[in-house]
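Below, in structure tokens: the form predicted on its own, a single chain.
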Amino acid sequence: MEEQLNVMLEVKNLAVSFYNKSGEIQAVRDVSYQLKKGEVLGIVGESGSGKSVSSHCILRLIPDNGKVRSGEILFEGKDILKMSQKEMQNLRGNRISMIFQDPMTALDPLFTVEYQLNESLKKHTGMGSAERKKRMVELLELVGINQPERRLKQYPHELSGGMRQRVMIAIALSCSPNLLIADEPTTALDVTIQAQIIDLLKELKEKLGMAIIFITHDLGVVSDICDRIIVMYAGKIVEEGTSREIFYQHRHPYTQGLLESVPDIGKDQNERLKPIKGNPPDMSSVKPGCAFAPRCREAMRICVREEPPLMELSEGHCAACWGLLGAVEK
């Protein structure tokens, strides 16, 4: 019961769907998960894989062409796919932010950095214009911005890549929300940047104690941030563990794959980057079986014919994967 009480967010039996001339593209499949207060969750997986999508369900973000076709999103106790646009209006910004992935495209280039720091702390607060001032500085201040006073008249053009990432931490941020989704905050970032990005994340969550779903297609960039990581391919969950599990325990084919991408500074300059052959299937035409089978090396005749379920290795750890079925079973 405490337990239950310690969940922030719980997604039931998501999936959802957008709608093209071709027909339907299952964007998410049965996706289903928990996060606590206070934790950070990563999920993974290349483009394609529904990360993004079932993240943005959450605020309720995703195009007019998609439609949540089943499914609950519970947060603190009430469905999100249930509140009305004024509920979610206050929701938005105030108690969920989002961190969107390019800062160039999700800063609006017209305005300046105060503009568009003063638009949540206006909608959402009772601060007066000079509080407001006072609270975007500290803002800027606290993700780590010198010369706040200076950065506040400035436009997204005149910041650097690192910079402007940091003034979307500092807008997601200002509300002080209880959850912040930042969906591939590090990507269009150099290899330092994406460093300072993760530090400043991990330092804020245990300064304000926030939650964070930590969304990405490189696990080398969650292995230090999160408690626990979710594996995403083609619309569904095929691993779930704490971050050591996934590392050093993992057992999907497609979690080794993704380990195997990352570039080790530790192993011999020589050794070729096993890529993961082939690509993501086409969820316009979802087939029987296992999806990952076609790039698997280890797929056996029942992948292609049975879509394997979760499996729980131990407590918290589950893939789903049929090789598995024979360690499962001892």
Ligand SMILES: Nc1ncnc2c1ncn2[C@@H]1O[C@H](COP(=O)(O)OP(=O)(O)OP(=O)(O)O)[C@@H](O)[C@H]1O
The other form holds:
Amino acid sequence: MEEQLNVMLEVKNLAVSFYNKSGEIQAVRDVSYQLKKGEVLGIVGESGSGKSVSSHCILRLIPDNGKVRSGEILFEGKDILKMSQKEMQNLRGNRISMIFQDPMTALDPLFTVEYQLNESLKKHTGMGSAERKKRMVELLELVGINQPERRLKQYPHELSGGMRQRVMIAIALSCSPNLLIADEPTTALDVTIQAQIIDLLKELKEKLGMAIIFITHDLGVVSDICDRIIVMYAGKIVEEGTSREIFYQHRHPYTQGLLESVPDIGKDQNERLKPIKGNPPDMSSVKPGCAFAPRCREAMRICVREEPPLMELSEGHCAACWGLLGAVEK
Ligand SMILES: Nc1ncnc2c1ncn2[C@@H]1O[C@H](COP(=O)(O)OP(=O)(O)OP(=O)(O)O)[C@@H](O)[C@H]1O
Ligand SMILES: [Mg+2]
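Condition change, the form predicted on its own to the form predicted in complex with the named molecule:
To see the whole picture, the full complex is given below, headed by that same chain.
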């Protein structure tokens, strides 16, 4: 019971498709997961695996040609997919914030940092002008920007990439969200700055106690910030567990493949990384069987015939792979 009370977000059997001239693209296929208060959940997978679409649904940010075909997204017990526009606005501004990969497209180049932060505070809080000014400085300090008064007067192009992402995070925090969705927030940054932004998110999580959904195609990036990790492939969850389970006790060959394609600091720098051979499937014609089977080193006959269900390996650690059953027909 206490466990259940701690659940902030519950995604249940979410399925999302896009429709274009050539038909249906099944972007998200039956995704379910829970997020507890204050927890950091990583969502990893190659490009096109449905990480963004499944997470953007939480804020109902689905392009016009997309449709949620089924499922529920319960935020504190209430289905986001059934909320009125007014409830959505309240949710977007006050409870859930999102930061994107490229802060240059999310920040308006024509306005100063001050203008953009101020607009956000005006929209999401009842603060008066003096209070907002004070809060803007506090927010920039919180995200590790020094000389905040000077920075407030600057335009986005006057800031470095890492600084712009910090400003984006400050804007996202301006409404004191309970949940921050970070969609590849470090992809556009170089490795050192990436690490700094991740440290910042970790620090903010500790300080503010908010939950974070951290989306990335790079398992290496999420290793020290996430409590739990979901691995997605072709619109489905193929493995889910604590960070430790995903790194050290993973059971899905795709998770293994992703880990082999991550640069390892401990390894010889000259050692070649092994990208997973082949390409993800075309989601406009979903074939029977496991979507990863054509690229899987361990595929068996059953894998191309029947889709494996998510099987629980231990409490909270699941994987969808026929290989887990051991002696199935080869
Ligand atoms: N507006 C759209 N119209 C048609 N198909 C779309 C649209 N948006 C996304 N898709 C498709 O949905 C699938 C999932 O896309 P999604 O953006 O969630 O992938 P992702 O895992 O976030 O990838 P990346 O790492 O590249 O950001 C992909 O096959 C993609 O081509
Ligand atoms: Mg994406």
